[in-house]
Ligand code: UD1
Amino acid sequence: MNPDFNRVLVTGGAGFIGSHLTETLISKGCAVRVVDNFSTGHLSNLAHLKDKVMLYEGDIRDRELMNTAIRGCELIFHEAAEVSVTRTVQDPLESAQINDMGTLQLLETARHSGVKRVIIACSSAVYGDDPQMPKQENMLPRPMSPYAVQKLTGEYYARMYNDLYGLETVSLRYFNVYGPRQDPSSPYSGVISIFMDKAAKRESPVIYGDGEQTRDFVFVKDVVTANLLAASVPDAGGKVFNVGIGSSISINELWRLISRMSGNSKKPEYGPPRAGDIRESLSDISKAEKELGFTPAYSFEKGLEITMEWYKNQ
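Where the form is predicted alone, what structure does this chain have on its own?
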């Protein structure tokens, strides 16, 4: 897929998803700018692109910085966020400043800078613990954490800017994204990256709750594809799409699978459930398939193999 845009900005472009997106955009001939404050992103994620990307180090709440970074861009991929559910529970005010006001300021700057479209990274967390499965975009949101409320607020702002100001926006509700470059060093990292790290070190992982909670894991390269489609499909403006794989696995089964792949026979330890965590998650991606042409190219097993190989080489 060759994009019909050239000058783009990726917020959070040194992070896990953002760096994969930046890499793909550059490979397709785009002139890419990145804004990142390196609170969770890493310069090493962009080391192989250092001569091909224009990097702005700073916070998305810095108005002067964002004015400079956005000027002249046709498109923005907004990946920067406070992504830890636990941190948002501990400090809802600070996380709201990042996730709510940061997104609002980005949209406002974009509309005054002639940007054509903004792709917003949202989250399946907005569905909460609604027992209906799979999760569909027309379900009533039931956020259970400040993080989920903040992501939902970003969606509402995005749709409002699309309808009121004519700034095209597309919101993508990511399910559980995994793949190479996901940092396992933080207790707030994705469960697959933490399990991979424990498996490589022959250590036991900690599972919060009983481990029977389920997740829909989607490979990072498929998430990048969904972003490119959301940026390119003409009539996608103002819409919300699930980005998952359409199947789920329990956390206990995930460890058993990684354990077999790695040869680590350690049994997991169990801790109390984490506040704000949901019980079950499964995406209905039929809307993205029909309207964006999105089809996941990586099975869970294939994505896990690629991810395991990357962690072995670190």
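Each form is matched to the other, and the largest set of C-alpha atoms that superpose within 1.5 Å is called the rigid core. Bear in mind the structure is a predicted one, so any value in this text is a computation, not a measurement. Residue numbers count along the first chain shown, from 1. What changes on going to the form predicted in complex with the named molecule:
After superposition on the rigid core, the Cα atom of F38 is displaced by less than 2 Å between these two forms. A displacement of less than 2 angstroms separates the C-alpha positions of D59 between these two forms, with the rigid core held in common.
Superposition of the core reveals a Cα shift of 2 Å or more for K267 between these two forms.
Okay, that's the form predicted alone, but what's the structure of the form predicted in complex with the named molecule?
A lone chain is what you will see next.
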């Protein structure tokens, strides 16, 4: 971590990924500010840090709030978003206000406030159903939902701010992130959080389709590492990086692992395939490895064990 960056803002800092980022930044001695409107984040995610973080409760579209929160910051990690793909499908306009206008306004405020660099949370959703595997950053995006279009738009704005205004920006395309604090309570939550919850309750999960669809699951702590590298590597400005582990696993295999670890031997139920589901997802992380020095530190088994411990204690 570059020691120059000592005052940092994390938008969405009370959320799943944002709270892990906040925790690590504080442990590295940064003065951390968080903006969160608690739409999906929870104050409890920051409870152990409450005396160490400056919290601004509100919406990223609130100009005054953002001016205050950004003033004096050198670095911003932009994790706040409407993160439910389904909600963006139901309400493309409202979600565009949050994901596009919110991001644009953040970049604009950052440019006028002397911020050095902004790290944007993007998504593997931008690749859509392109069958080419693994996904490489230079592939033509095929966004298939308002969410994917909005994430891509935020990325394009970020790149434009880098090139046109000299505000350094880096976009990280997260694959399927999992780990402690991921909320399993909605039907659209990440599959690992749902399966962990089922395992803890001794219930059967529902697998949509034949379960042979695959995903590249990356542990949240590795996502934090990628963010810190994106913040500190000198030539990263204006670039886009995949953040995954570069290997994938099927949903059937995922339940087998979780069921073995938890001792819940319940067989899964199978339901109809989920509309819009993609079959395969796999990242090529060689660009992040080469240019950021990123190496995932958590094997899938290790990440799952840590995650299971956390769900057991909930």
